[in-house]
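Heads up, the chain below is alone and in the form predicted on its own; it's given as structure tokens.
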Amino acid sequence: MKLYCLSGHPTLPCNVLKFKSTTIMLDCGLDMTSTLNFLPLPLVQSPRLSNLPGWSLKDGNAFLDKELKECSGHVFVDSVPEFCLPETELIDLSTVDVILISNYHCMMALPYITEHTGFSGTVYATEPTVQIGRLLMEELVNFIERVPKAQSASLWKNKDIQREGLCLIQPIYRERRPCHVLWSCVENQIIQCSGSQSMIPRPAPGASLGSLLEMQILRPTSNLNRKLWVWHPAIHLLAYPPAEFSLVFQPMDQASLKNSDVLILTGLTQIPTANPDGMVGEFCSNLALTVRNGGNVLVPCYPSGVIYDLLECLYQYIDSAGLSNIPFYFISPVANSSLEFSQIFAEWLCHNKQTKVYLPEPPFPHAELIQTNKLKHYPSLHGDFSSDFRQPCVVFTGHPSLRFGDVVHFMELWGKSSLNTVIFTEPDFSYLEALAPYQPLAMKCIYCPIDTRLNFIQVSKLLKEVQPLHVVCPEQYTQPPPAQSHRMDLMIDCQPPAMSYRRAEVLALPFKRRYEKIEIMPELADALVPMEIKPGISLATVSAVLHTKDNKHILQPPPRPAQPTGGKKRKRAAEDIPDCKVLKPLLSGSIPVEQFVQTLEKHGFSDIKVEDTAKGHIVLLQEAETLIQIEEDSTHIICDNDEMLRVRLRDLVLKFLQKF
């Protein structure tokens, strides 16, 4: 079994698992941190960004000044943002049979895989993952396409320029076709795995990939989409647990993870020293302080996920903090759909929120905020928002990278006033790098990363409870963070040491196949007559045809002989049918030597001598000049051309064995 690592981002993984003739892709994340190297895309022309000075090489050559701009000591590419795709040359992606998606953040590269690699397999994902993943794609496309760039920079990717000291992103690929067009193709290949309160043994018809494995999907744990994939290849177990947890979602059932042969860990917290509860409290206090002083609060965020938790906390906080008259705006092309979808996936939530649905009440309180006009949502800055907008206010909008979306307009609008505050809650992007093209900046910047993924303490506890034989994880998890090299507790510590991987590496997993799973047809199973050979163990003989295709093995009833036809051909047809051989009975059991010797004496044999050997016993009949070798898996009777004696002794041996 081999693991192909196509992504170097630990929380946006894309790994391919290959075992025999079956190939499975685990998640399909799109690394968007490369966008931090590009200039923002403003909704209206920004004189400040347009007048940034061009960057020149060390020798003074300024032929790149139209592509590269300098701002406060940082160099940015003046072009359409580009994304870092998973590796496409490490393995032939057209051979991938199945793609398993654990959450909507890890499916953003899906269109590139399904449309440009020859992929013809099936994608498995839960309904919330599919629906919210579609919303994120639509928002991303809308943000970029509504602000078209007149030029597309490419000279900066030259290797000679990189050697000159320009340490930007490595050459990457940008898909110019709209993602919403690609999505229509992807959607046809997705099987939505529905769920209930308990573990789902089979996500959908066809979830059993031959004899290689059978998938199980356990309860998701956060963001309406996290889930646990478990494979059962015969008696082996390979597990791919989810990463996020939250108080409002179902806890993960760890029983199916126990005694795994291989446990693949990805998507752990990016901010291991930040407590999510403490960050939420700090978020609320800084928000209240800003609006009380007459300032505005800008919250760069995704249209789903942490924003639900923030709105719920603000629902409980605004009255006590005296913020009842402060308007909250949620601006996104998919804002309305996101808020509605969050209320209809109650089966994925914890028990308390599920019971609200049957009262009936919405699971999340932002519905009440909307009804009371405390929270208003808009698709963009244009239209109704322009007439409803009043300050001071709180605005939730995207994109968290600050490179595209409505957030760019608010950064330009509010960045010059120290009364305003931008609060970063998404941990996916460095807030310092995100703010770099807006410097110098007067508005206050607060970093309150809310990351509900598993931290290293929780992982350590999990590993002690489930005790996998081997752990596989990104290289970043096997060493402390660079900024805190002394914190040995901020890494995975297990025995044996975890197997680490990095981008474009191939790992040979310690996973050996010892058995094959074989299905038996119902009509064949009905004909079996089990016989108990010892308490709790029964055996039955079977005559069948083994049908093998696509790693799937099925025992089928043997074909019946053709029925003879009438007339002269009847005799000839009957002669063509081969005679069925009578099956010899199978034997089981062991021969107790002492009782066997007593039986021989009762039947007239004397002068019997028994010798112990490494494999069993030898019974020597000296008078009859006969040797009987009794071993664990065989018995041999050796005599000199006396067939009658051999048969007689054979019958005595068979008395101690069972036939079936």
Second form
Amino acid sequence: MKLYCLSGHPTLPCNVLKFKSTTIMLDCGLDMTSTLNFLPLPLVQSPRLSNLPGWSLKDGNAFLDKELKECSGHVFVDSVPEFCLPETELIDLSTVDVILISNYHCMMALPYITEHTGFSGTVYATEPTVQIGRLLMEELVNFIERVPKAQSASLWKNKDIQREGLCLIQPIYRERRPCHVLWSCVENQIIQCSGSQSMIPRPAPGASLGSLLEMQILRPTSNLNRKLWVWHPAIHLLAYPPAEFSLVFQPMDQASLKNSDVLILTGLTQIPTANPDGMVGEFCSNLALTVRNGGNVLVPCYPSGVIYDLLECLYQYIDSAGLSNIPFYFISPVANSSLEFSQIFAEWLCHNKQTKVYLPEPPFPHAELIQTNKLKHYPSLHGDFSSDFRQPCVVFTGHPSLRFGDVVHFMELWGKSSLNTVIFTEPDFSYLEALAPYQPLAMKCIYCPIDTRLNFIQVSKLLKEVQPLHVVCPEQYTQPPPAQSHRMDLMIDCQPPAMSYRRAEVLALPFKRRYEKIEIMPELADALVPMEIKPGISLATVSAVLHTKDNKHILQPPPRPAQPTGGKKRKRAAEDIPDCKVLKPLLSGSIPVEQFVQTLEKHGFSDIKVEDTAKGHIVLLQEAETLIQIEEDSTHIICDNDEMLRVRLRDLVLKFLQKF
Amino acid sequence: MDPECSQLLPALCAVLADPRQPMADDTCLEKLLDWFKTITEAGSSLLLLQENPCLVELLCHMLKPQDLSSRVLSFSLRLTGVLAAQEDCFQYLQQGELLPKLFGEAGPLGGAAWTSPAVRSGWIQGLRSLAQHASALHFLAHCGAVDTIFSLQEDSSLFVASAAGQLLVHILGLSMQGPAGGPPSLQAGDWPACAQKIVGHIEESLRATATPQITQALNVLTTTFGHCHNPWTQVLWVQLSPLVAGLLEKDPIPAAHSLVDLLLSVARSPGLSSSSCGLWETLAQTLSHLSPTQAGPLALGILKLQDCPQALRAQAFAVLLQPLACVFKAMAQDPGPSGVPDGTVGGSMTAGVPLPSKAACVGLLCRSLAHLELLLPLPQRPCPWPQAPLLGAAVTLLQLCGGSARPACDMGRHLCTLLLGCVRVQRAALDFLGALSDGTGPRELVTQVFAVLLEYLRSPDSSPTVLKKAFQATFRWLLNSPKTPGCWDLDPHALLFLRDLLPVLQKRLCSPCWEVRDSSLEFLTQMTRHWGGQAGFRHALLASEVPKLTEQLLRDPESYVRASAVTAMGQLSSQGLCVPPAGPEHQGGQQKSLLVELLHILSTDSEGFPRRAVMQVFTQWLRDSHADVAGDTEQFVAGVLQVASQDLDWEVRAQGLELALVFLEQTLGQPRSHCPHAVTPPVEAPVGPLAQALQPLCRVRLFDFAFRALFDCDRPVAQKSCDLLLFLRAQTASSSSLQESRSSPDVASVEAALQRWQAGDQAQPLGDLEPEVVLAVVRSLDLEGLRGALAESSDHVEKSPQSLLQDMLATVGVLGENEADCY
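Condition change, the form predicted on its own to the form predicted together with its partner chain:
Below is the entire complex, every chain and molecule, led by the chain shown above.
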């Protein structure tokens, strides 16, 4: 079993698992941190950004100044943002049979795989993952395509320039066309493996992946669609929990993870020192403080996920903080869909939220915020928003990288006043880097990363509980974070030590193949005639067809010769009728040489010599110029074209053996 | 006993003796027993029995084989004990063979009733009461009770086992008093047989291998040395101390907690001269043998002792410091001399050895910190006190818990993992740090203290309780920060700290967690009270958003927060800190609006806490002659009293009376003497006649309020009103000019109205009162009598023995009726 690690990002993994004849991709994350090296894409022309000085070398050489701009000591590429794709050359991606998507954050690279690699398999994801992933992709495409950039810089990536260290930015980007991320590319290949429309709480559904795997979705976790795949390849058990905890989602059923051979751990918290509860409190306090002083609050965020938690928290808080008359705006091309989708996936939510549905009430309170006009949502800055807009207010909008989306406009608008505050809640991007092209900035910046993924304490509890034989994780998890090198608690500590992987690495997973269980159909078993060959051991010959499907092996009675079916254009190999030859009986037992020689003599053979060999005996009939080679598992009669003699000798040999 | 009770008693005894009429409530039996105790303490038990033969009948009835309730049986045993405590009564009961039958083998001891713990407990308590004289000792020896008591020490019921131990101690003490009350022999061999038997039993238990037996023996000894300080106790200790010391040889040491209790009890006993009986050596030996967790309480106890050898004190102090020394060592970059004594005793906690589990480590640290904090204010605390190392250890602990410590060695990293985010240690360390503020420390350490406090105040992960403690510790450190001579303002370092602190406070005032908002407001109030008048503080505070945010919290949804905001705003306003300095022209308006806002809270807030807070602020404002109040005091007082008098919360009404009293004092110009801290406001002395002086009081309808409060259904309000009127009467006693109005018709009508009020009909208003009428009414009222009645507890009528007996009979009667209904 081999694991091909196509991404080095611990929370945006893309691993491919090869086992027996099946190739499975686990998640397909797109690393977007590379966009931080690019200039923001303003919705309207920004004089400040367009007047940034071009970057020139120390010696005054300014041949890159069209492509690279300088802002407050940082250099940015003035071009369409580019992303860091998973490795495409480590393994032939057209051989991937199945892609399992555990959550919507980890599917953004899917179009690159499904479109450009010859991939012809199936993608599995839960319904919320599919729906919200689609929203995220649509938003991303919308953000980038609506401000087409005339310039597409490439000179800075020139190998010579890079080699000479002339450019400060290292290009690791393989693909620079995010706009090709189109949902339709993926749509036809995705199977919603839990597409229940009902609101009834439902146990983890099982789904079958060909003959090799049986998988189980253990838990829809935080942010609507985090979940856990567990599958049982053959008899072994392998678990993959890219898990996240949050109060509003169903708790994880850990029982199925027990005694795994290998546990692949990815997607743990990115900010292990920040406790989400404390950060939510911090978020509320800073928000209230700003608004009470007459300032505006900007919250760069994704259109789904933590925003639900924040809105729920604010719902409880705004009245008590006297903020009832402060408008909350949620601006995203998919704002409406996101808010509505979140309310219809109740079966994925925790018990409290599910019970609300039966009352019936919407599981999330933002419906009430919208009804009471406290929360308003708009697809973009244009249109209704500009007429409704009043300050001070709180704006939730994307993109958290501050490089594209409506957030760019608000940064330009509010950045100059110290009354305003930008509060970072998404942990995916370094807030200091995100802010770099907006410097100098007067507005206050608060960093409250809310990361509800598993933290290291929870992981260590999980590992204690489920006791996997081996743990595989990104190399980042095997040592404390560089900024907190003394925090030995911020790493995975298990015995044997976790196997770590990095980008473009191939791991051989310590996985031993063992016997497999095969069932025999009753009618076939009835037909068997066992023969006792030793006390307690009986043998029988079986003629059957081995039927292997869904990881189960069954021996079925051989079909009777039937008429060729014809008509079907395509037949699967398993349905082909095997050729049934006439079966010869099988022999068992051993030949006692002395008695055999006596029998030969009785039948008129003389001048018999017996030689002992390493493996058995050779009986030499000198007169007949014939040689009988008796070994443990074979007997050969070597005579010179005398078929009659051979048959006679064979029959004599057979007398000593049992047939069945 | 009064005749009414005597009449009721036979019926009650009959009921008690009747197994078909069970007592539903055994608290009645307890009260009944208490009553008998008071009777027997005051008079002769024998007489009681002779006058009430029903009691003896009841006791005799207990001897008959029947299905009696265990409660009644237990009660009877205890009653017998109470009665037999007097020797003549004991003889009387002895003659009737009652005692041996009740307490001997023939009684419940051998019967089925003995299975009930209540009966066993009653038997012990009966004997405990009975064992007061030499005859009782003979009786005990004769009926073999002591052996039964020994076995009861192992009773399954903890109460019974504990009572058995206490009884042994009591019997031992009694038997050692000697036959004729003379001094007992100091030779153990000459002790009375009973005492020898008990001591023998203790010795045997101490030699036992089972821990429970050892624990019992140690507990008996602890109680003995704690209660009895006669010279014979020293003989006892000398005899037993080798056995006690022998316990230390065992591994693990059995009953360590009880052993510590015993040693401390012996050490505290004035009857023993510690030096002569090897106690110090035993203590030192015990300290070194016990585990750090067990040794902590012993070390603290030793350090609290008055006269104790210096070496032992040093050893005990080292035990207490050991966990902190370990932390210090684990964190020290340079393992040079730290100043904290090394953990040289106790073995398992020395640095370098891996710490035990998280729970054990946390428990040990918390206990150590708590012990040191207890020791800190005591005069006998060790000297020199290692202030600086302790300060360093507390700061380090807090850094470890907060995740900001950077340990250099593995041990430190391990500690860091154990303690990270541990709220218990954080709370204990913050308390300890606060307590350490009374001493001084090197400048750089104090800087570290403020830094770590700021870290905790800032951290989003600080739990509300931790934050509250951080605020408290911060305030204590600010209070004790070095002051510039001759200047009461904060020192420059503290002011710098304040500049960092105020933004944190701002954020905390907006916290979604109400406990955080509340403790932030309390902290602000404390700060303002102390430094509100100082320029540096005022400047920093006014430059921040804190006053504005505090004002907004007056409308907080949580009533506790509103109450704290009211107090904080009251304090800010008293110091003139409510207004931004930019707009002096708005000053009046702003202040007015706060007064209006507080009045609004007082009249409309649905919760009591904010309204109480408003009343306290108003009272303080009146006392301090707050600018806003001083403008039109009469109108202010009239408005407040009108609202307060109708409040449903008695505390608000009581506070209203307090405000009325302040106004009364100010009007009469004579503050009450029992209020030494009250600032005497510059009120004009009553120049005119008394009537004129009382006019303002009448105008604000103060007396209307006070008379109404006199008959308030809540006693504290009535008491307060009583005090107020008594004060007024005392103040006006010298003035006789108004005597003649005693019989005017107004007075009569007011008195009539008051009588109706007292009867519960408070609908009728008093109308406008004239000073003369008020004074006449005040003089005519029996205020002293009223005060006396109010001072009685509310159930003084229902508490009489007669009522108890009636209640018990009535309960049984009701039960009987129900029974009849069933058929």
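Everything numeric here is computed off the predicted structure, so don't read it as measured data. Between two forms, the rigid core is the largest collection of C-alphas that superpose within 1.5 Å. Numbering follows the first chain given and starts at 1.
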| query | finding |
| --- | --- |
| Residue 50 C-alpha moves between the two forms by 2 Å or more, core aligned | no |
| Per-residue C-alpha change between the two forms, residue 530, threshold 2 Å, rigid core fit | yes |
